[in-house]
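Just the one chain here, laid out as structure tokens, in the form predicted alone.
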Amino acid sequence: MILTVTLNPTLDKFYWVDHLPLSLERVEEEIVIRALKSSTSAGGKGINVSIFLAAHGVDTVAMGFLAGHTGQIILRDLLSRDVTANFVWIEGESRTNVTILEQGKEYHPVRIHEEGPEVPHPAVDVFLRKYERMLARAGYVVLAGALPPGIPDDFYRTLVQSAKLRGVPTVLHTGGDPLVEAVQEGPYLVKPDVREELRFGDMPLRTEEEIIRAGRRAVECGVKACLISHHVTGDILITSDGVWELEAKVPLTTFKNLVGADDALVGGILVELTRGAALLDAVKYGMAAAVATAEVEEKLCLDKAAIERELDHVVIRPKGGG
């Protein structure tokens, strides 16, 4: 079983939308836009690699905090995909995110975050219990995504602590302070989320060279492979053994949806992982996982041949001097 935490789940909509005006000359007018289409599930990142692994036909529980009407409409959504929940419900209203896709822009979303209810300490104890008692089952981690207020921004580091205690590998696909500290604990692989900043920590993460040292700064923490998005179709795995560069032949202008590609790479991944693959192999299965996402309007390709398609378009390269 692989257990994701998303700590701040979401109920994620989408709107296609035909021109996005950004600004007007009478800025007294008011703006109306009107959907091509929309479309509506439940996310939160730790969310989407629990739905790409149910798909797979992988056991896996998605725990995390809920809230209110958008909270069961979420919880809803998971348990008709065959997802298992363990969440623990407090105060308030579970955030909704909104993206907006314009036509023959689907490569540059954008994206609405909302801040989420903030978690009182008892439901944070209640987690930890949940959570020690699912990590004898767990035969991987998944910690994804942003912390809600009122979570520390060491508190992935008190769960890898926790999972590795019980000898099981997590992944952590976060960005910020909640992944520095984290790191700290030798995660088995570290996917950061660099959608907002492109830095690790005081580390940038503009070029190669740039990507690499901050991938073997992760390694000197003990983790096991640390992959870094370089650009809209390429990746850099830095591990103890090497250094790699990922790579999608694939034209942009094919892409029609990237929010869910990164939550596909990491359950790609894991699915492969599961199989026994080596990483190498797993990993490329997981950049196909994230191709045929950015291909297809949902936020997720579940279509498991039109992912192994796009294998033949994914070349892993070794980097000299890596």
The other form holds:
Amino acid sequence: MILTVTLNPTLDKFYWVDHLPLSLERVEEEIVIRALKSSTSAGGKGINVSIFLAAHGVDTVAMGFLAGHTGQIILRDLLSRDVTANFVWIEGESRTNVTILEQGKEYHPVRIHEEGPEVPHPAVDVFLRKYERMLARAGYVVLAGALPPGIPDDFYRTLVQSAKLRGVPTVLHTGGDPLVEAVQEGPYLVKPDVREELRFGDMPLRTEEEIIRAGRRAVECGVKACLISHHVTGDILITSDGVWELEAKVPLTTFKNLVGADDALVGGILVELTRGAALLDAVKYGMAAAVATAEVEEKLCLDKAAIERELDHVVIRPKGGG
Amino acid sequence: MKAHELMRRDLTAVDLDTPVTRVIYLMDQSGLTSLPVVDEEGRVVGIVSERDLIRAALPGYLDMLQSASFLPSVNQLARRLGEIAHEPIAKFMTREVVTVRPDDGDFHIADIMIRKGLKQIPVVDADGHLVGVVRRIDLLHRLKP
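So the form predicted alone is up there; where is the form predicted in complex with the partner chain?
So here's everything in the complex, that chain up top.
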């Protein structure tokens, strides 16, 4: 079973529009933008990974905090997708994240993210108890996404520590200070979330050299593998055995929605690892899943045949000096 | 159809020391009419239903009379609920839990539900860990023509 932790789940709301006004500061009293279509689904990075895994027949349990009416919708959506849910209910309302995709500019979505409800201390204790119990049944743990208000920056570090004590490998998919903190405990795989900032702690991630330097520092902390986005269709994998460049040879014009691509990448890697694949093969499958996801309008591509087709477009090259 | 195909994969459960007030909150939030109670290892050791909570809040003789019409007012119920609000649920739960296994069939589950008058049954694995819940509506929904 793969346990995913999403501390700040979201109801993802997507709107597809044919045109967005260049400016919202026109003299009209209001601007009406009619959506060509919309979709709603349970979200948050760990939840997306769970949805991907469940669609691939991998047993998965999603954990975190849910609140209010929005939390009920998130739970219902997860259960309908065969994801096992083990959430702690708190006061307030789970957040809703809105993404607006303009036709022809899907690579540049407009996103509105809510902060999410504050997590009270007693709820954190309940969560930790549940987490410890679930670790006994977990093959991997995925810690993913931003922290909600009320959760300290070193919380993922605590969760990595607990998993490590029980011999459960962790996959860390987050950014900012929570990432820097948790890396100190040597999780198995790290996929920094660089959507908001091209940094890994105090290290910039703009150039290939900077990415490799940051990855190597993570490996020095005991991380088995660090996978960092280099550009839209390329990642760099850094392990203690070497450095590899992954490239998807597909035109950017085929991309329709990039929002869930990183989560499909993590999900794809885990699908293959649970099948016993070697890390490089697993990362290749993950990359194919990310590309297939970017090529569909839905947040995640759950079509195995489409992912298999993308495998031919993914190239892995060892980098010199690795 | 097997239990694992029917069940709601919701592991919402409470601990033995969860206070009554939290249990009521969770039932309201989750929409479940009863909640499994689990031990430190996550094994199902009890179940608490709305009925258990009402029974805990009512004077014992009303249960025998099967009627609340002898209550002078609902204030008595509210006061008693207030008194037990922070008590651990272990005091009020039903300890004889009826559970099914993931590979148990729909007929077996339906039979237990009807015979024992249960609204939902926890599904547990070989170690007694909660893996889901089958509600009456899950059976009805899956079995509808």
